[in-house]
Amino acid sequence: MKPLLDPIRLNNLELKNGFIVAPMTTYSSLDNGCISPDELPYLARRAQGGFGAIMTAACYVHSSGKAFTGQWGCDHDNKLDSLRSVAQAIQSNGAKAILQIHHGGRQCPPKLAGGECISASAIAAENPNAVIPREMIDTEIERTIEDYAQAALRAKVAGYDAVEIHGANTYLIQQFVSPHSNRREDKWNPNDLLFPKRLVEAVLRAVGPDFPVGYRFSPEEPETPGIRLDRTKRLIDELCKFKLSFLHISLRNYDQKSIHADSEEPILKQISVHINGRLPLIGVGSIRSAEDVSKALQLGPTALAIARGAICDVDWVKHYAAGTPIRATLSKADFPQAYVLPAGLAKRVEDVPGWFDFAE
């Protein structure tokens, strides 16, 4: 039996195997924040392809956190039918459904987020044309923590198997962790890590002790000041005090090295060693072949998330199990129908040069 094909436990989350479709933005949901009809076949087909679980695209917990055109929401009970339809599409086709809950913070275009963007401090991202966000006041911070808790509870009510708190990829939670985006000197300062700790505590309290909850994090930032591995290790130490089901690292490549520390040891290995079995760790990052699986597992993760590979090959896990070729490119001849992609994601794939490789 090849690695990760047996049933696996991420604490209280049981999966039929250790392969998970990584959360990928689809740019396809309706303007009212509900799932669009053409996203359901996309999710169902990946479930049919043999994955143990599918993590949804980031789902905003409050309208002020909408970061993309075509992003869906879990911010109100009127979204329950939308949420439920996604869980059922995934589960009825053989996989566990994990809802990723999210707030974009300063990464939200003001036109999508109610006219302004908010963050830990009034510091713009180091991107061209970045907007200076408004610093959140204490009551907004407390409300946002409760927004995450209520979103997680909606996931439970809607029938999901787990939720993932999106604390990575420069969005709001990471903005509170980072000394670049968080210049506060009150209790919400970046060094005390109070915001992620309070948020995780609130989510776990809302869903109860038996419902699985995970947390995704980015280990480093390029900005100075910014997140470095020592800060991430302190965050992990705090997260390991909670009864989480898993941690999920965000990496572009599973074997990438630190962009700051003078070390040849891959970040995934360093983080795995630091966690030291206290919580299961999901690895990710350009895992496209059986050889990649073998090499990634040597770095210590418990399970692996597949991102672009799950777009290129809807039967990724089945092909891996059978030892047959795994498709790593897209074909323009039958795109996007053969890949069962929703319209917004298909357009994005075509419009972003270099994101995917197209075979001639």
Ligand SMILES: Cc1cc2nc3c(=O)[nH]c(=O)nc-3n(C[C@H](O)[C@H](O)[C@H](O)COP(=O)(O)O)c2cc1C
Second form
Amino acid sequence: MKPLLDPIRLNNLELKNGFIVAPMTTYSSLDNGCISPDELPYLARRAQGGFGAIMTAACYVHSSGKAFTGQWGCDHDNKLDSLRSVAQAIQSNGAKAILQIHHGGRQCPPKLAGGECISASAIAAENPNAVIPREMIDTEIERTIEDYAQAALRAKVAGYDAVEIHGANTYLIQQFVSPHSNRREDKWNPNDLLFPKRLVEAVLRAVGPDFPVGYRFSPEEPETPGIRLDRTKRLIDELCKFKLSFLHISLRNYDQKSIHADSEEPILKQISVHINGRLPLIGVGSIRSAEDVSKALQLGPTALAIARGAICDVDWVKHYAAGTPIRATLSKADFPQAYVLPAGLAKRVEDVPGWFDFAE
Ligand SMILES: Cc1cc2nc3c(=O)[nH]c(=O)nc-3n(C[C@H](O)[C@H](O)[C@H](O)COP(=O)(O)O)c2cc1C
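Provide the structure of the form predicted together with the named molecule, given the form predicted alone shown above.
Let us now look at the entire complex, which starts with that chain.
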């Protein structure tokens, strides 16, 4: 039997296999933050393709955290029907449904986020045209933690199998962990890691002891000051004290090395070794073939997430299991029809340079 095709347990989350569709923003939801009809077939088709679980697009926990046009939300009970329809589209096609809960912080364009953007400190990201965010006050931080907790509870009520806390990819939680975006000297300073600790605690309390919760993190940042692996290892040590179901690293390539430390050991290996079995770890990053699966697993993760691969090949897991070729590129000739994509996502896939490969 090829690796990861058997049922697998991520603590209290059981999957029929160890392949998970990584979270992917769809840029396609309605302006009111509800799911649009063409996102459901997109998710259902990936579930039919054999994945053990599907993580949803990042879903904002408060309207101040909306980071993309066409992002969907879990910020209010009036989103319950929308949330439920996604869980059902995934589950009725045989996969577990995992809601990714998110707040964009300083990465939110103010026009999407109610006129301003907020973060740990009033420090702009190092991107052209980045806006200087407003520093959050103490009560606002407490309320935001509660927004994540209520969003997680909504996921449970709407029938999801798990939630993933989006602590990666430069968004609000990472902004509190990073010494670049967090210059605070109060209890929310970046070194004490109080924000992620309090947030995980609040989410777990809201959903109760049996509902699976995972946490996604980015292991390092290019900025100076910024997150380095030693800080990430300290974060992991704190996260391992909680009854989480999994940790999920965010990497572009599963075998990438640190951009700062001169170690030849891939980050995924270093992090797996550091976790040392305390929690299951999901690996990710340019997994395009059965050979990549074997090589990635040698670096120690428990399960693997696949993002762009699941766009290019709707039957990714079926092809892997059968030993038939897995498509790693898109074909101009049958794009977008053959890929069952919502319109907003199809447009981004075509327009963003370097993201996807089109074969003729
Ligand atoms: C279209 C697209 C949207 C994405 N949206 C999210 C998201 O909402 N949340 C998230 O954590 N990562 C997001 N990512 C990152 C992926 O989850 C994944 O980490 C990354 O693409 C590397 O995996 P891959 O090489 O299999 O694509 C997105 C990636 C793509 C291609």
